[in-house]
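We begin with a single chain expressed as structure tokens, specifically the form predicted on its own.
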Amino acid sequence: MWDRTTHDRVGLGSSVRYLRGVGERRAEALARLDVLTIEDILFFFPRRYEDRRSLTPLDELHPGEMVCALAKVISLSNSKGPAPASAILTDGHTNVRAVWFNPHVDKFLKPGIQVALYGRVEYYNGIQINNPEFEVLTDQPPQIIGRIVPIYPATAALPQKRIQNLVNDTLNTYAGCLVDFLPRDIRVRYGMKDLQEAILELHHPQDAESWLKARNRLAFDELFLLQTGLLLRRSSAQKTAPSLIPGKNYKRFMAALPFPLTGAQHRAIDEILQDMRGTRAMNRLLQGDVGSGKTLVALATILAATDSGMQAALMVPTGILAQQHYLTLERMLAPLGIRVGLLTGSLRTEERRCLLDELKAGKLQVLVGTHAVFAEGVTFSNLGLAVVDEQHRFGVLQKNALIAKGTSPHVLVMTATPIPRTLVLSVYGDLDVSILDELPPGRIPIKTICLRPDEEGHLLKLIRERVRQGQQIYWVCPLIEDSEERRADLSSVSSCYERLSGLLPDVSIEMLHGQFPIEEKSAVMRRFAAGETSMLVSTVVIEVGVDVPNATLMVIEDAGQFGLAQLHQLRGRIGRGKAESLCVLLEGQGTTPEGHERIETMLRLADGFSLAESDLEQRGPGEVCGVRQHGVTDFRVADLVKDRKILDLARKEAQALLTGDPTLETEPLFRAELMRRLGKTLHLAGTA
């Protein structure tokens, strides 16, 4: 309960149970709103706002327009039932009507009375205000009209009139104990508000450029906290780490292999060999376009670290994608006499104490496998690189458990989902970076073309005579049963797979999802890659990782509902071999207007690099590669789409503020508001 004798006491970062008129529901209901705090409410910015400062005579309304009026009541008609109440209103010139479908406005109205208003003009038997807002005006400015009102997103439980109030109570009383934490130069040089004006500005503008350079301002802070504490991090991870320098394995394997590097491996391999030739601890972050060849360049990272007597591991998230780099690894570095495990969580018992036990013996050199390779038990004689693949599908912690395996091991983490450079400011700000942009020579475009489900009789004429030619294909759908979605339109596999072998009897089809024990779907692989199935029909188990050069044609069913990325990847299970490709987008009976704008987006883009931007913009960053689990890129304010000017600005700051002062002894405020919010997500030294 609300004690005037408590305020004193009571701080920014207090319960709003605090707060005069908030109880238990009230404060249920905030919650609800991701407001818990007094502080949140300070930062609860408006989603949208009304420019009420120009008033509409009554002759000039028109229909469909939001307006502000100022009028006398002339008469009122109370509601009976149902009716909605209506008044006649006048400025003297013109009369209108307006309509509410509140009953109770009879207890407010009178007629005589002058009235501010602001509502939509519709026309039902001549032109009407419907349902506006009024207040009875006074010897006061009117508050609904003649400036410019915050709309916050509100609850049936939180009207917009009650988060209003509770906003304005919150800001006269506690926006003066706000401290503007950023430092005062940068603040002087580029001439931004103080934290406090600027907050004050976001809730009740003056106009659209002080609210611009408001917003910008908390941007910049949030941008600016973000970079800071990255690039600390960066500098508390180097490490002293054993160097690794390519032998002669390394030049056997590149003067042996079959083709030419391309110019964008042969410079990742460069930046990569640089820093491992280092005593710091290399951690790096690889990431290129699907198939752009980033197995290769792993593969030379790792014969740099087996020469030099090193150990290497190689995780993955899930045991297809492991068993298919094992096999890759295993052919490719057994004739050079290095040995390879894997291991993942299916290994039978014996099997894995073989190979831990040669693992820590060090007669084992390189380890690929899941999450399993970071468990308890596992012990590396003299790990000197990590490599994570797919390492968005990966945690922060789980990554360290790897790394902890080793002393001050180098890592380089892979991805085969292009990631926008404004995510790679963001949420990969701590590593260097290395592109695979270009594709090897002589890859042949995949073609990308849409059907609808009427279309479904072409398909199947193309599908018999793709496996007449002795090609594969591949057939995915969203779900696995058709009981694990409640929507009736979406395709599940086992329906899809009955269907397809009814339709197809003469072509000899398997399924596969991610729920089959591991050495089931990897014996459906080892028969497709065989040339043993002709088609394929799974979920997106195939994603990344599946390597089948005769598979020529994907179809993708409810196209619409999967993420441009996904669809990316999918598509680049095909066009590794030397025929022609043909991706199909098969639209579903229920595609939204965001799945059809993601077909034509597929339909129009095979750069994954584009994609990734397009998807960027589409989806936001808390949904683009899985970036959510890092916890950082869910500003208040900051849009790392439209705010890349901003990103930039901000790193080159943090990078001039660190140099100076490398541990932020000069500024103890901006340290103390950097470890606040951003101290456990990044793990900065200094933190509880």
Given for the second form:
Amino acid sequence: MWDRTTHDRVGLGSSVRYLRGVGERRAEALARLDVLTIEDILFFFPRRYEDRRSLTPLDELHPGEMVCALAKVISLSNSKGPAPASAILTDGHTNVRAVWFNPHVDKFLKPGIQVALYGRVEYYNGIQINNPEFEVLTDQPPQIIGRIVPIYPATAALPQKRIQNLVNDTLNTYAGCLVDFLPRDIRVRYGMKDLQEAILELHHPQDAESWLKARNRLAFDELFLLQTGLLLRRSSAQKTAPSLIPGKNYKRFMAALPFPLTGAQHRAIDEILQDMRGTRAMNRLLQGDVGSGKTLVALATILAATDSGMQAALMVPTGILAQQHYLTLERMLAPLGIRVGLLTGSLRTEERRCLLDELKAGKLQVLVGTHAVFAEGVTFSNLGLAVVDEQHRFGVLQKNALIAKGTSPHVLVMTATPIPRTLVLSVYGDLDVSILDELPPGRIPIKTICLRPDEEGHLLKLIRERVRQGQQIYWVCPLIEDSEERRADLSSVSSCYERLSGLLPDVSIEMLHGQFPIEEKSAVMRRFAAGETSMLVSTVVIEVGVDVPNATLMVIEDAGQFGLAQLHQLRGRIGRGKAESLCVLLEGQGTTPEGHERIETMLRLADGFSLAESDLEQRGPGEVCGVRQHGVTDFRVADLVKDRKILDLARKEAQALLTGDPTLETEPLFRAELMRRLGKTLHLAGTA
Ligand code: ADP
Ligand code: MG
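So that was the form predicted on its own. Now I'd like the form predicted together with adenosine-5'-diphosphate, please.
Below, the chain from earlier opens the complete complex, with every other chain and molecule after it.
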């Protein structure tokens, strides 16, 4: 089956098993490095390089240095017991000893042979080269010195030397099969290296400058393919949609607002209404910092739908948030005669049936709910707008299930916290983006401090002070690693609650946990929002969306355990009212260095956009804002922190290419490469 003589049928897409020296075991080891095909080997780039270009004469060896040398073997002595094997070498002027702990060197070395060496100089009864890598010289230039040597991610099953040889052999035989798919015009305009040249350069760089040109070309490839793919998906996803235009109720609502819109809210609403007026379905992302007033923008959007006689859905990730949004919408929309319903998983059968009947009959104009809104059996009479709040908590399929409830409704997804621009472009590059980069006026900046566990006395004093001033407090209990361990989580909240109740007997405290039945959760939240309780001891269920402006103190226990986005979300629960707010990060006993860094970052940065950038730098794209599920940021070369400029260029060129040629007819090679690399990930089948 693995007949290596049938080379004509073996191509870049063939299994690594076709390569000489790759058997089942090695193929498995390669698979663990995500290397399955011959092409994968060509794209399996070094982790780092060693510059071994300059040779050191044997009379210039200094202890501690890594050196490259050429020498002739004068004599050899075998390893005896604990004594290593050694050789005396000469370059004609100077003799030096090399020692090896590998007892088999005498299989390769004989007196009189010329060798290339790379190793560390040490002083041990004289100067010696310790355990050097060596290569017997032939009429070919040496591999291990005189060049920049690639160092690959190696494993025990695949040592460095093996990988180097495997990559070299593969480059020699197959690099010529690489076809440059990048439009010629772009290559020429930017003076890029061609694909084969760039790949060879990455494995065997000539110098730093040439290497950089090669890696930038390959990074551009990845970003350009992705941008083209995303833009292609956008144009193919744009379906005919109902034109939604704000009318009487929208105007009445806006006129009755107790405060003026922020400039950013104005802009965002204009952009959204502009989209919905058209007959192409809107697909827009509303980005805004915590507390920037996204709900109000959503509300304006919803009114444009109901004014046009269509239904709107607002989907949120938690029951508490659904309840809160429902109350807000109900309070604002009921006076206008608009009926709002709340659908969560915990509705009783009878209530649910009643609600769904009304929804189907079109008597309910707005449906607010959790994941329950895209469940089977939920039928709208004419869904014209789907809004998804805290959209990163929902998967693509879940969002699509909601959208499928209407005939191509307009779609608005909202973020919980800002996402760095490079990530927005690469993960949501097929969406239009509106940004709320302005907080409502009059907000007093939140003060953030960090306290150690032994400073609890001070903290309790702060709490009593706030309570005396009629203000309220959130206390967030430490995160339990395994969220499946619901009971452990619950017990940690109850013990925290009991301890604090004991310490603060004169403060009215309640606790809140994700596992409470929804009625109980709502009751607790209602009492807190009404100011009947002063302090809420809770898990991260209050993380998103909760809006109680009178709460001015947020205590986060063991803060180092939380991610930056989550800390920022939690902190965003305060600072919503007129009084100055304080966020206290309690440092846990076992805070990791990364946890420390996050706490430091929180103390330093207040604005979500800068925090998001910092998060991207600290953790990489995969971990930020749940983008991992998209799989589109798994680049081999490109780096979303460093390659901002290249990304912008790729975006610009992708737009230009598709403007001139919307189906990529003139670039069949590029189109094929796009489908091959991203067709599945981006669901591009049939789009071009
Ligand atoms: P987020 O963007 O985090 O979802 P919210 O929509 O919860 O923010 O809004 C935060 C708070 O700001 C709410 O109490 C809301 O009523 C208030 N708010 C929204 N827009 C304005 C505005 N233009 N002026 C004053 N307050 C506003
Ligand atoms: Mg919100």
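Throughout, rigid core stands for the largest set of C-alpha atoms superposing within 1.5 Å between the two forms. Positions refer to the first chain, counted from 1. Bear in mind the structure is a predicted one, so any value in this text is a computation, not a measurement.
After superposition on the rigid core, the Cα of residue 382 moves by less than 2 Å between the two forms.
In the core-superposed comparison between the two forms, residue 288 has its Cα shifted by less than 2 Å.
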